[in-house]
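A lone chain, given as structure tokens: the form predicted alone.
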Amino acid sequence: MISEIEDIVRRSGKRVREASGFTVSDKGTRENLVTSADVENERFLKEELLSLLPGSVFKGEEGDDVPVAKEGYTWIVDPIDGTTNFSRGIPEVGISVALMKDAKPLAGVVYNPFTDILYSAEAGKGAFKNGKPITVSNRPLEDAILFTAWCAYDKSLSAPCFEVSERLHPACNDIRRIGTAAVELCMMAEGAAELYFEIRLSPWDFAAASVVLTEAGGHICSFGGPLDYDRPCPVIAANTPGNLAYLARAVVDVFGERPYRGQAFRSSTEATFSTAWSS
């Protein structure tokens, strides 16, 4: 099925690449944009993917935010990840399609139609870039690149996110912000960067890329446990367990006892990473 998903995503990419005359509006804040091309591409993907797998559920950014099915198949789709880039003609975007089975990630495809780079992965079968196998790098922390975005859609959380970056910057090689989480996480999967942190991402931002990254040997989680594929959550990722632990500890030190969705941040996260920190 992965080749059929890739074909659908590539065809959707042609639509995005050739889009013109689209309208641009916001979804509550001036930073959170949506274009008519997003809406049209999600409509195309929904029709094609549901036809590919009858009886499956579709969860999309532009209007179909339904729960992930506990039994059966669910698509999690971002028709254009990096809408601001797209709206300004910056060729860094990702069409992101994940397939879940019984609420667990099964396959992921991320495609940049402007660079013609397609990342794909199936659980247990490895990760690929344009059909060639990829793996994360083995670079240590001092040579690592950190991807982050400082919570652009909720700037009330930006200050502590900047503080995390301030703590990481002297310890790692450098910091990058490309503007599409899906592509950034896949670039980690091919070894172009080693660290990722964002305080709040929606499932369609990371679902497909999480499959690619883990199949490439990387590590990705939320605060205190696994990723939440039903609602926005923090995302921490790295190429190695040691780098993941270092990044997670920096985040804990900055955020301290700040609650996230009513849960104490420090206690939940330290329980997850205490073993790695002590090793």
Ligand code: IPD
The other form holds:
Amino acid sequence: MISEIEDIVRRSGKRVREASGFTVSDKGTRENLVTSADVENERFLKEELLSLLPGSVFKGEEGDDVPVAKEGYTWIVDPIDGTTNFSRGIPEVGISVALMKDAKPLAGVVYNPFTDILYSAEAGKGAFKNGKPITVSNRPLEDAILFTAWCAYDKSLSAPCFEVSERLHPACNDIRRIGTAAVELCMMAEGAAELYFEIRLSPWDFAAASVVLTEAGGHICSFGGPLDYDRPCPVIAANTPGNLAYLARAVVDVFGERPYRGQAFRSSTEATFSTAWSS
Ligand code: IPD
Ligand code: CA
Ligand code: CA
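Next, give the form predicted together with the ligand, keeping in mind that what was shown is the form predicted alone.
Starting with the chain above, the whole complex follows.
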């Protein structure tokens, strides 16, 4: 099955790479873009993936946001992750396809058609970059690279996100912002970076990469519990439990008692990380 998914994603990548004359519009705020290539690629992936697995559910960013099926198979798809990059000709994008079984992640494929790099993983079977096994690095915090973002689509959350960066910067090696969460999380999986924080990612941004990163030995979660594959949530990831705990501590210190889905941010997050912090 994974090789068939890879084949579909590679074919969709060729279409994205060769797309010309696409239109660009915004989705509510001027930072949140969609192109006609995003919409066309979602249509292509939907048709191909539903015919690969008849009876499956398709959840996608551009008009197909439906709940993940509690039983059976659900695709979670971002037809172009990094649309702002794509719209400007910056070759850092990922086509992201995850397959869920009974609401749990089963497989993930992330493909950059401009670099021809494809990451893939199936639960329990390891993670791969263009067919070769990959693992996270074992770099300590002081050598770590942090991937992050400052919530471009909701600038009311930017200031505390910058504060998290300010706290991390002196403690780690440096910070990067590439502009495609799916690819950045996969770069962590291959050991190129060690930390990830974003206050609000959608399931199609992280679903496929979460399988790749976990299978590569990395750690990824949200606040107060595991990732939510049905709605946007904060995402924290790291190469080691110790680095995850450090990053989570910084995030909780900054976001303090802000309410998060009706719970105090601090208590819901500390519940998740208290074991790591106390060790
Ligand atoms: C975005 C990218 C970006 C991340 C944003 C996402 P899009 O996805 O992954 O890196 O910072 O939060 O929304 O809009 O290009 O598909
Ligand atoms: Ca995305
Ligand atoms: Ca997208």
